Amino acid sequence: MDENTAQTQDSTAARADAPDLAAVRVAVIGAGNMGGPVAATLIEAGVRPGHLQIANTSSDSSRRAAEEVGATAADSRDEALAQADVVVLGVKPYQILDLVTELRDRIPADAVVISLAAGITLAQLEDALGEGRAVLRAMPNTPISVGEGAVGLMRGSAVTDAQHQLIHALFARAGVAVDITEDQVHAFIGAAGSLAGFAFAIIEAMTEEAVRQGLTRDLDDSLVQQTMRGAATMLLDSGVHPAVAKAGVCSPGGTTAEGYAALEREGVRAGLAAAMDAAARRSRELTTS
């Protein structure tokens, strides 16, 4: 048998064994900022939009983000959790405890709790669950709204080996979803999760340059942002290492390696360390207060 026969078959299989999306009951509450791409992500993914039951503070904005992103618009809480498999709780951080707290009598024994908000940890999480409930942290960035982010899984003591595979088919559309440990999610939340901010503020900065230099605003920001698209795809198709790949585009005394000897004397390169560095430390601070 030779390699891709193999992978085929592996394929097949993963996709035999894989849990039947469209049978999944979800309740989001709070589709925000950051619990609407989720919503988004797990419809992309195979969850029917009629499965899916958004509750917002109101009945208006729980309809205006269910129609945002597909899904359905629940009446109550109550409503969206009385069938729920998956309630993902999008609120923030400072609410969640107490909300959890609320909810847990409401919330179906058996369904596994999904949480987003940072720096609350799984045990305060499972604290106010109450013993012997599922439930996850996901960390997930931005662009999860375009398939192409990242997810951080942090699995609680009580999740099954079935609603951690369940979980990680909800987030298969994401772009890539990973599982982390606690003590993992700061160097996360630098790598991935506050990356996209850092990467726009990058393009942002190439874009008003290359104005500067004479490209017209409409001309220049499409090549920007598929130039840095297309190397980052260069380097997940090829499995070749970011360095190499550099060594590839700078030919001696040429435009690539001047500009990267720019970037060098400039302190890019610790620039971004310390911003990825200042988001992680402020991840552990919130953990921490």
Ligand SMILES: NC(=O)c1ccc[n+]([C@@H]2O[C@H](COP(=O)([O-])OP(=O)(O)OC[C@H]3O[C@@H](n4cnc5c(N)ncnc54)[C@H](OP(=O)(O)O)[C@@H]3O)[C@@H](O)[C@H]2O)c1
Second form
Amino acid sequence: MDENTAQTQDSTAARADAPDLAAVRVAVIGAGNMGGPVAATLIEAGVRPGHLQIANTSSDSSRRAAEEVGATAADSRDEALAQADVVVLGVKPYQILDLVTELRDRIPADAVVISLAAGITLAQLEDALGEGRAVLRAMPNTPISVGEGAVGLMRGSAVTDAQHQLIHALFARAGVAVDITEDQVHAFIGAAGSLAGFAFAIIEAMTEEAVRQGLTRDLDDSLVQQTMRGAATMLLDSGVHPAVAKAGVCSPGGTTAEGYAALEREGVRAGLAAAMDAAARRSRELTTS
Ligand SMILES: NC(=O)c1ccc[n+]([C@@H]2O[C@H](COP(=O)([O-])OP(=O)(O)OC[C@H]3O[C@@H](n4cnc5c(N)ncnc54)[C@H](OP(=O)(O)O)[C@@H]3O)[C@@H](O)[C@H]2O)c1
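Moving from the form predicted alone to the form predicted in complex with the ligand:
After this comes the whole thing, all chains and molecules, with the earlier chain placed first.
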């Protein structure tokens, strides 16, 4: 068998094993700033709009969220949960354990529960849900709303391989979805969760300086944003280490080398490391146990 035939057979087998997302029913309890984009990415992955039911605190809020992400508003949390294969809990961390305790008998026994709550551990969730219930934590960032985000997935002890594969398939259009441990989640917050916010701040600073240097605002918005995206895409597509790419654009005595020296003198590298470290440290502090 030649390599191409083997690859074709492999991908056919993978497709045969792939979960049928059009048949999956999802309940999103709490579709706000983060639950909304998560709902949208699940629909993007192949969940039918009629199979993704949203229940917020009021029917008005459920309807608004459902319209925004192209899903269905449930009349009640019970209606959303009744036939759910997957339950996404997008409420605030301080609410989630009470909510799980309240809903545990109404969540179908074989449903997989996904918690988005920062700082609430799998052990706490498993304790509140009851023994043997499948629960995962998902830590997304907001760029998932444009399919260019990152999701860290933490797998609970009762999650089967098939359920794990299903959850990965559901997050397939989020950008990148990676398995991490609960110990790694703090570093993940610094490297992906809060990093989106740091990137906004860096882009804003560069945009303001470009204006100061005389570029018009509309022009420099697109220049800065497109260049940042292009640099990231080049690294992603090529797999080249950033240090190698950086050396490639630093001609001896040139403009980039001069600017790079200024970055180092001003402590930008140390500042970025400090920001990521502070976010990870705060994440540890906010994790209750
Ligand atoms: N925001 C982020 O960047 C981010 C990143 C990673 C993880 N997270 C996690 O995502 C979770 C949600 O954060 P968020 O920023 O999306 O909060 P949010 O915008 O306030 O959304 C919370 C949603 O939960 C709903 N809700 C509250 N209590 C409810 C209940 N008892 N039953 C049904 N729905 C209820 C609210 O409904 P109403 O609209 O009707 O009030 C709202 O839609 C948090 O646990 C957070 O740790 C957030």
